[in-house]
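The chain below stands alone, shown as C-alpha cells; this is the form predicted on its own.
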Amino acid sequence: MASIPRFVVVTGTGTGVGKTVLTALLVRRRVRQGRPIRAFKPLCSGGRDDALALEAALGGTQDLDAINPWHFKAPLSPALAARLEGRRVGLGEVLHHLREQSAGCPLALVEGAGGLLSPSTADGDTRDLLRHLRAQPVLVAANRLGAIHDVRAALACLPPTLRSKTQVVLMAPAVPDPSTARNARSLADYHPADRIIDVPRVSGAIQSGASAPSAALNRRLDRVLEGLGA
C-alpha cells in the first residue's frame, strides 16, 4: 500500500523573508541523508527562480513542471498575475496536483507564494492550502526589527490547532540589527521555545549546493525536520 504523504507547508510573514532558501536547505539535507522527499512551489509569479532552486536541491529527481505547474510573468501575487493573463487557477487544481505528485512519498514540502494571506489562487490562499492538506506549517520570518509583530500577527491568523504546532524559523538578514540576537528569545514569551529556530546567514555557495552547510547549520535544519516528525 502506498504511503500517505505528510504535507508541510512553508509560508512566511511576507515576501522575500527566506522561504525558498529554507525550503531548499531542508530538501537538500533530506536528499543528502538518503531519505525520500518531494518539493513543490506550485505557483510562481515574476519568474521561476524559486522553483529552479528546489529543482536543483532535489538533484533532478523531480521535473520542473511537477514542482511548479503554474507560473506567470507579472511580479505580483499569483492570483492577480494569473488574472492579468486571462487565466484562472483554482485551489482544487493545486490540491489535486500536490496529492497526485506526492503519492507514495512520506514527506512533501510545499512552498507558498508570498505571505500567509497573499492571494494564491482565484479562491484561496496559503492558509486554505494548509487546512485542506491537513499540513503542518513552517512560518518563516526575516530576523530583524519587526519580526515579533510579524510572527505574532501571522500566528494569530491560524486556527489554534495549527498555531500550536507551527515551526517558526527566523532567517538572518544580510545586515543584522540590534533585534536579531534577541528576537527568538523574545518570541518565546508568545510561542513554545522549542518551536522557534533561528538560522544564520546562508552564503550563496551553500544555497546553490556548491558548498556543504556547517555542522551548526545542519543541526538547526535537523531541528526543523525533527519538529516536523520527518
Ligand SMILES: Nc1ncnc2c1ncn2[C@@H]1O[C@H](COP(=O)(O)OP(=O)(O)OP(=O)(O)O)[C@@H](O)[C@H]1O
Contents of the next structure:
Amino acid sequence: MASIPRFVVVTGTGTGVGKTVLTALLVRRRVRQGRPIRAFKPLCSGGRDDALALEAALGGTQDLDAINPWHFKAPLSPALAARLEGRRVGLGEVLHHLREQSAGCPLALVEGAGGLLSPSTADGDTRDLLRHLRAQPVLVAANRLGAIHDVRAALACLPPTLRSKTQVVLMAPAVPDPSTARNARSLADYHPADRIIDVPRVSGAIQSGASAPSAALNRRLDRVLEGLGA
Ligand SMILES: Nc1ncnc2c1ncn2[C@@H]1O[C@H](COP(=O)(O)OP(=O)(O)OP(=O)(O)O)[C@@H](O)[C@H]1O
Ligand SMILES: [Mg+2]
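Taking the form predicted on its own as the starting point, write out the structure of the form predicted in complex with the named molecule.
Below is the entire complex, every chain and molecule, led by the chain shown above.
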C-alpha cells in the first residue's frame, strides 16, 4: 500500500534564520540512512539557491523543477515578486504540486518563504500552507538575543493544535551573545522542552555534504526527525 506523506513545513521567525541549512541537513541525514524523503521550496524569489541546496542534499532523487516550480527575480516576498512579473500563484496550485509530487513517499519537507506570516502565494502565507497540508511545523529561529520573543510571537500565531506539536529549532549565530547558551532553557518555560532543539554552527563543508556531520550534530538532527515521527 502506498504511504500517505507526512508533511513537515519548515518555517521561521523571519528570513535568513537558517531554514535552508536545517532542511538540507535533515534531508542529507535521511538520505544517508537510506530512507525516502522529498523536499520542496515551492516558491523562490531573488534566485533559486535554496532549491539548489535541497537538490544537492537529495542527491539527484528529485528534479529542481519539482523541488521549486515557481521562482521570481526580485528579492522580495514571492507574492510581491510574482506580481512585479505580472504572474499569480495561488495556494491551491502549490498544494496540488506538493501532494502530487509527494505521493507514495512517507515524508516531505517543505521550506516556506520568509517567516510564518510572510506573503507567500497571492492568497496565502506559510500558516495557510501548514493548515491545508495538516503539516507539522518546524519553527526555526536565530539563537540570539530576542529569540524568546520571536519564537513566542510566532507560536502565538498558530492554532493551539499546531502550536503544541511545533518543533522549535534554534540555529547558532556566527557570533554568539550571552543569550545563545540560555535561550533553549528559557524557552522551556513556554514550550515543551523536548520540542526545543539547538543546532550549533555548521561548517560550509558539512552544509554542502563534503564532510560528514559529527555524531553530536547527528544526534540533534535525529531528535528533530524523531519529533516529526520520522
Ligand atoms: N547553524 C548554522 N551554521 C552555519 N551557518 C548557518 C547556520 N544557520 C544559518 N546559517 C547561515 O545563515 C545564513 C542564512 O541561512 P539560511 O539561508 O538557511 O536561512 P533561511 O531562513 O533559509 O533564509 P531565507 O528566508 O532566505 O530562505 C546562511 O548564510 C547560512 O549559511
Ligand atoms: Mg531558505
